[in-house]
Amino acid sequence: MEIKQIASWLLALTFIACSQLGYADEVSSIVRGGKLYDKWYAVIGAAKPDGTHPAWPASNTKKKGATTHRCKSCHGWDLMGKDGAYASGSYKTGISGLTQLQGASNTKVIAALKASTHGYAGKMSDEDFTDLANFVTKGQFDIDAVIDRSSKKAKNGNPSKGESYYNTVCMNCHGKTGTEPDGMPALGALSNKNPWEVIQKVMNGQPDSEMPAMRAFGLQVSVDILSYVQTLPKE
């Protein structure tokens, strides 16, 4: 049985046990929420976005174009916006996070999402508005207790367990080393400049590929990943 047989049918099992808890359907949409703020049109197959958003600051010149669409870009992989990670670099805009809106309704979110400011109304279904909003409302974790915001590197994490997951689950499309597939940074790389993506990434997936979603195993297998793949080759 191929590895990636063995991860699809190892998550499968967890999904099945989980949803006699009713816990399940829950995990899967915040785990498709996830994606959708990563890169929502390619999610659910939409044009690539033209021109930059409205909404994009003005004083930052240097992103344009789609990726200005994307939630992430305004509001950071680690979801505190001004005050995380973009509060300086090429991403910096001035806008607040979303970490307030954890544990708030999802009426409130959907309603933010189809306002003016963020123009999205009848650009995605009713299912990608839910499982956007269950993702910010439901699927946050505390990062700082997981990622030092001064070294970068992972807290409290297993890098023989995060080994373990690597192998099995990561290994055959990323490589013994990280570095691949072609055209993507190492992970090794990656991981020690910007983990709060890595670690995003892997409780949910990439968005339009067949990466698996680590999040219904807990965020400490997630966390144990980060820091083995902090310790691959940076090249």
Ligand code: HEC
The other form holds:
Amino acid sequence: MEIKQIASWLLALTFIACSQLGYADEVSSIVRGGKLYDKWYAVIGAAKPDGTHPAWPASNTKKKGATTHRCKSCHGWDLMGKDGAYASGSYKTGISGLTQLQGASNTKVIAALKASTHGYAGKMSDEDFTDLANFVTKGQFDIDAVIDRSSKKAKNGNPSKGESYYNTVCMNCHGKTGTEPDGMPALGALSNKNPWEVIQKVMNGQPDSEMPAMRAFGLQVSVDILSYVQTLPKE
Ligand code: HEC
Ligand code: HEC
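Could you drop in the structure for the form predicted together with ligand HEC? We only have the form predicted alone so far.
After this comes the whole thing, all chains and molecules, with the earlier chain placed first.
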């Protein structure tokens, strides 16, 4: 083999190794961003925000206080805002979704977060902003391809695979039938009522808990889990 050829192989191998490393870092950043999107103040251990977020519309009097500061409350678990599950119901705000930002630059997202509409400047660290931006620009998937919007059922999930994932990963904390821990809605009920929330929690984990994130195993694993938990008892 010629020296030149060996050199180019080495270069290629280094490139592959580096991009793999980059991938791992990126997935963990997206996962943390997903938890921040869910409830940033719980993730960073900040005090619950006081009062209702200034961008929360006065037309919605059903929700107030800390929950109106969570990204998911205004932009939805499906990141589709007024065009998604929050088109109606107690979280109806008329605010746009963020799906157009998959593939966009992080700079744009971070600028939006620090601008006056949101007012998050000074409330989170640079790392938090980067993780949130990675979630918004790189962590989205076509949610309507995996959850049927009208029946709310998981699409193309394999419940039998989901059952084995559940029994090996989730059961220790949530019990065989998904009714633990005490005080949490049964997974069978929650997953049929709000499958968009459940898929995000399964992909990214639960803020402020030891619950693992399944994102690194690929979307299909989470869809299989969702399809199984939808068969669990509702109470
Ligand atoms: C109280 C409601 C509210 C909360 C909470 C909220 N946003 Fe927004 N967001 C808005 C509004 C309003 C806009 C402007 C777009 C519109 O009017 O529909 C916006 C716009 C954005 C944009 C720019 C969209 C674009 O196309 O350029 C991004 C990115 C964004 N939000 C991300 C987030 C993230 C991430 C969080 C959580 C850290 C968050 N938002 C929390 C109300 C909210
Ligand atoms: C190490 C323990 C642990 C494991 C393992 C775990 N979870 Fe959790 N999970 C929790 C805790 C703690 C909560 C928060 C409970 C509460 O809100 O009372 C939670 C919350 C949730 C929620 C949100 C419930 C809500 O009302 O917001 C869902 C959905 C969920 N888990 C699904 C799963 C699934 C599916 C798995 C397996 C892939 C799993 N969890 C694995 C500990 C765990």
